[in-house]
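Just the one chain here, the form predicted alone, laid out as structure tokens.
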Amino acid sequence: MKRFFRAENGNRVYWDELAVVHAESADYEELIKGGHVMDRIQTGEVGEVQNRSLLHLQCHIGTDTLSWARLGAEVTGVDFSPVSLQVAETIARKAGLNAKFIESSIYDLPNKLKESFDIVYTSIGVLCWLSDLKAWAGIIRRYLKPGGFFYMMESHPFLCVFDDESDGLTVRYPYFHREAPYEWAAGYEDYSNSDYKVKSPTWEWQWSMGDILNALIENGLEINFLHEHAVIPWKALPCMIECGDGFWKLPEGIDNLPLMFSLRAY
């Protein structure tokens, strides 16, 4: 991990850059109005959340954490932005909801946080930033009480060999994991404002599926399910149609591919 520190840095900037460009273009407005912002795939696969505790890795400005908490659970979220959280904690106080933020790189998260959890969560988008998968999954392990259970929701790998650029659907990336990270030059849009031109460069790591669920297999995990979903929350790929409920997908007659997975695993 020491080794791509520059790159684990550099993105740190990238987040802090971002957070207060969500601060002002992210709807979290129905969490003010006393609403939440999870998506039907994710509170029906999680279940009930009433008075459990969960923590939330890798929770960028809150608005999935804050969301968790209206529903019920004592949250804990980690980033290792900390603009990041200054701005979740705004959103919790306008809120009048309950939560503790950490700043904190998932691997040092040990050092700050002892307590166990019923829910271990992350949220998509966000297995491209780990340059260590196996490392990420014990901390997984590490934060889960008995019975407890892990959940997360993904953009899918297979996705990601497809080129970001291209109106059809043109395979341009690898998909299998190499050690070093790809270099992405600042100013492309992002990803949930169009108007705005990113000003840092990223580096990021691409993972399989095959990476994913035995990084968790060999962290003693046993999985309880994997579902794969055609559907995902932002318009990945140009050619892509808005399809209700805040998801897009492939246009019809290319609509059978996996854009997202989701799983569970104790």
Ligand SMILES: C[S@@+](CC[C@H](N)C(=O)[O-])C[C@H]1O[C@@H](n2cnc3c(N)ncnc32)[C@H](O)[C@@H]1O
Given for the second form:
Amino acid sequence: MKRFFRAENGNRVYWDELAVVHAESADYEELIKGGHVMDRIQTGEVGEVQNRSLLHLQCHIGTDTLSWARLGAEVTGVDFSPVSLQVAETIARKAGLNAKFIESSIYDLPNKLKESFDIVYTSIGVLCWLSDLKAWAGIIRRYLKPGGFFYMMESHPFLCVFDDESDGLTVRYPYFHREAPYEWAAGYEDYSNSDYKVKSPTWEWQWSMGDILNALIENGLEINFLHEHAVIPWKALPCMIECGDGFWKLPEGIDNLPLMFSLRAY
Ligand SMILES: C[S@@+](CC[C@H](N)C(=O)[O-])C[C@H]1O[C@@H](n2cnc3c(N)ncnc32)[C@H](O)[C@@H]1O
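Since the structure above is the form predicted alone, I would like to see how the form predicted together with this ligand looks, so please show that one next.
The complete assembly is shown below, putting the previous chain first.
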């Protein structure tokens, strides 16, 4: 497996920086009030989680992890950013929810976590940080109990080709994977707080839909469904408009394009 340690370490610094920002700007009040912040697509597609063990890979500040806990799951969240996990633990305490959080790169998890789970889960903004999807899928397989399932919801790789600085749909970035990461300079706006200019650079990878599905298939997972959605839970391009339930879509006339996908595999 090929690890890009400079990129991984740099990305960890970036996520530690953003965890502090997101502790202020992320919307988790509902968790503290006794509710949850999970959207209708995921609750509908994942289904009943009561008393099921759930492993959340790349859990960030734990708002989704804790939403599954609120819906009855026994949750374990994993992230390599210690500051993210400190925020997650604070939110868990304030919300009165039980959750276990483990600081680890997903690739190193077998050194720290031995059990297996009914559900392995990951969502939105996760794959671009990973240099090796085959190793990622192997980790998913390793942690699934027999009869358990993997579920993910993620931005569609097709969306990532468009220029996020121009107003319409202009192709700017490659669709297919390249081994070397794309380096983003510091200074752009944070996605959850446009007043905040990010200080750390990042290193990201693009993965095609074929890369994602084949990584899972080659690790013995059977795809149960793949859904493509014309909505996404943040304003990913300047021309997007809010369409309710926390989602955004493209304007009329160019709105029949995939922005996000979800899948379940056994
Ligand atoms: C966009 S956030 C995920 C947000 C998520 N949808 C949620 O529940 O809030 C991406 C997360 O991936 C984590 N991450 C990136 N690379 C990682 C790796 N190799 N191992 C573990 N966590 C990683 C980052 O620290 C960050 O918290």
